[in-house]
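In structure tokens, the next block holds one chain alone, the form predicted on its own.
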Amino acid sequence: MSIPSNPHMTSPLEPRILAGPPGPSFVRRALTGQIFRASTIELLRANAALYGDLVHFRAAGRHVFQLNHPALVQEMLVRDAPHHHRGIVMQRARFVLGDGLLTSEEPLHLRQRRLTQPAFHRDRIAAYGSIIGDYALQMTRTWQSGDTRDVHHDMLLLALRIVSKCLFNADVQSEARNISAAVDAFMGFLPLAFLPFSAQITRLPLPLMRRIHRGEAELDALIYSLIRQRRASDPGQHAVGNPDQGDLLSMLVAAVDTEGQTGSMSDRQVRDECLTLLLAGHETTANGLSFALWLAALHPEWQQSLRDEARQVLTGEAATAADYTRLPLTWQHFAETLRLYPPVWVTARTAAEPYAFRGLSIQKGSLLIAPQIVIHHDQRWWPDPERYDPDRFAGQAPSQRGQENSTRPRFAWFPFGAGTRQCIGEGFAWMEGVLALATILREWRVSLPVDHSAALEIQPRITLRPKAGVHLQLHRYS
């Protein structure tokens, strides 16, 4: 569904804020049954189409402001960031994630980001390239030509192995089933997060909560074991002095916050960061890769171009970081995938204090949402927005991704967020997506199984996921 023009929208570059602002009535939605029928994505898109660039409604007793214009998104995520806490879902995810980068507030968030950032510097990410190439190649060697597979399952395992090896120097393939079950259970918590008493629900012996706590215990056992092993590498030091093994875990264990003068991280702090990056770092990339393979199957002419590029560039057995910038068509394909199917489909903030926004009074506790799933499909920035067209990103080097150009403002496309909370692993995710896709499509053709629908049902949970997997037929080139 594209977002058409409506009376509340003015010029593309300047949003119009009406007194109010307008929005859907809870009573009307309840009486008509829309509140029970419409999905969250349908509601957000309908709001934009009917009410314009800034929409107000109430949900679960909260004021909600939906921002559908890039200029408003920039103000929310950059200018007004000091007025905000994390969105309600991330706030209530602390019962599993603790105070990691996704859930912590300032000043802890800034301190943790500063200590974690070196693991994602360019030279570190370059070192991860060969791991991405090797693991993607290992995966494809288990495939059989002619088989139909759920590639979403494969991408989840691949992304999990890559992030575990790069960030923790551990291969968790044997624990993959338990980790996946924990992630699935955690994703099921989203509908409960908006309830006023969700904090109490987490302590109830409900089947969902038992699954979440069981998964958390299994993940804790894995991560604390890795932390103990890393601490033991230097028995004379509890928190500092461990040799840097080139991964995130060793850096966190050895880190000392000299600027903040708060010392080194406790095991619990290290655990929170590791768990956050393990869960967030593989789920989103796996979803993006799955959607990218689906789109390749739907567009065989582009898939052939991607194969030709991969065969020309990937001259070694496995891809490396040096190949990344030489795969512009693959980057364009992945960028268009993240436009059509953004794994992070909505970004939310909670007002930590009252403040003024475009002449409106934002009350403490109000929820502000910037929906990628709406703005990435707005025809003002993306002509014929439902059409797959990687050439929308032609001529942009990976280092220029997301920059403002003559046809669209900067925040018309923000798959990794923005501001102080922009995804810390963005560069890593781009390299992983491009190198993994090139490795797969160099040797394999993907297509829809016979009599399979060309429509892919999606599921908007904490991330945007394919609802029933992504089933594709695989054909190895001779």
Second form
Amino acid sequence: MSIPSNPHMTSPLEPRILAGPPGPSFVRRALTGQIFRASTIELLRANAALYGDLVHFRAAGRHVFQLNHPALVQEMLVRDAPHHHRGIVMQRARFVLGDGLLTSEEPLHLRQRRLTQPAFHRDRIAAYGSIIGDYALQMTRTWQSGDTRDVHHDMLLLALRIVSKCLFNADVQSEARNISAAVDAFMGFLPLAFLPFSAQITRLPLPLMRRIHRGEAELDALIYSLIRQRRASDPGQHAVGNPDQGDLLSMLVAAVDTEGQTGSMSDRQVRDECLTLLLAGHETTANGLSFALWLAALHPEWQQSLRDEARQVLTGEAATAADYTRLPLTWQHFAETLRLYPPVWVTARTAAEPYAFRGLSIQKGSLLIAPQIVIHHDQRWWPDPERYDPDRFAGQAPSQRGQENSTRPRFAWFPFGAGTRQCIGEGFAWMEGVLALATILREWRVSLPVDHSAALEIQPRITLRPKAGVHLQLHRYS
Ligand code: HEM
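Right, and the form predicted in complex with ligand HEM of this protein, after the form predicted on its own?
The complete assembly is shown below, putting the previous chain first.
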């Protein structure tokens, strides 16, 4: 296989494709599991700096293509989607997640996506606004002024409670500790997903696997009991297509396959979807919120503007959906957070069949990766890329659309992915991120504890997370 070489980059919008496969070092990193340690990010960035917009290497017997240009990302995620399956990590994640939205392939994926979509309709998300405002307020009421807390821990609990209440009408406060432990154990498996025989590893009685299966059993017990309760209640009042009645769980339980092939959804399928949404819907948002609070602590002048905005807009006790579009600075701050610290830091696909891409023959089984963590920091689209500057997103908040004057290509920023597998929870995540931040920063000032490093250690796992929490000092405004 040959990589076309184009060392003459003429326009920043024209992908620069250079040859140069640094294979062996990647193989070693993959085989030793290093690829999921912090150095992976450096590896991907070095690849982009050294080899250009399309980088190729071989890893564990596979061809890997790293795409570092927005135009290539668009082709991968949108145009070429029919040629792809999920990336390896998601394929391996099936042993816990089953066939939920994150892991299923077509045609099951499309059918399930259509069934799930009404729970993410704009009207439904508006209804979630008050739950978000209410739970965020409840959380801050447990805080003491002057305390230093791991706010990441708080954000995980908050996001878990919000997603469970909104989608399943369940308050999981008492189960939250077990759920978090289960998610942690599950994240621990992901570095192993790249190892040869990883499917077999999942069946070995290793301590890690035992922890994962214990967590899975606890999650199953919770979800199956919710399903049982819901099946026992009157299914007629939870009809699919009537988004004003019932929550997502009711919709799934009442769903009948409209193509008439399989009848109603099995408990196992409902469980797979619920577990997927519980996991996908809280880790990412919690990480985003934690990074956003960290950046607010590092930038007191912006934090003050966010407080002023929140005080002006949040006039009721708790925030509601109506406040969302009136918080453009908070929106910008969250958008810049997702640029600097994208909770989904790399998006991967596996070629399901051979096809041609930019003059290359992509073989079946090749891995394609689009790293948000590289493209969001590319100085061609983001001058002085490491500098925090929410004004990069000025004029782009939902209330300001139409004023935007962006010179960036669309895919220079893709925290929620794109195409058929674009994040189904994007609208939900924005509402949650903006309303929770405004609720917190209206009443509380966050700062770095004295003698605390201003550098945040991050851990690239299946999501990008703070490695040792986010410890901040909290001060209540009098
Ligand atoms: C800041 C928060 C979030 C970020 C950054 C994020 C990011 C993403 C990204 C990048 C993808 C696409 C992955 C790919 O193409 O391989 C995705 C998919 C997904 N996300 Fe999110 N997400 C967030 C919040 C949420 C929430 C709140 C929910 C649900 C309540 C959710 C549920 C899902 C699901 C189910 C998928 C799979 C969609 C499919 O394949 O059809 N996410 N997310």
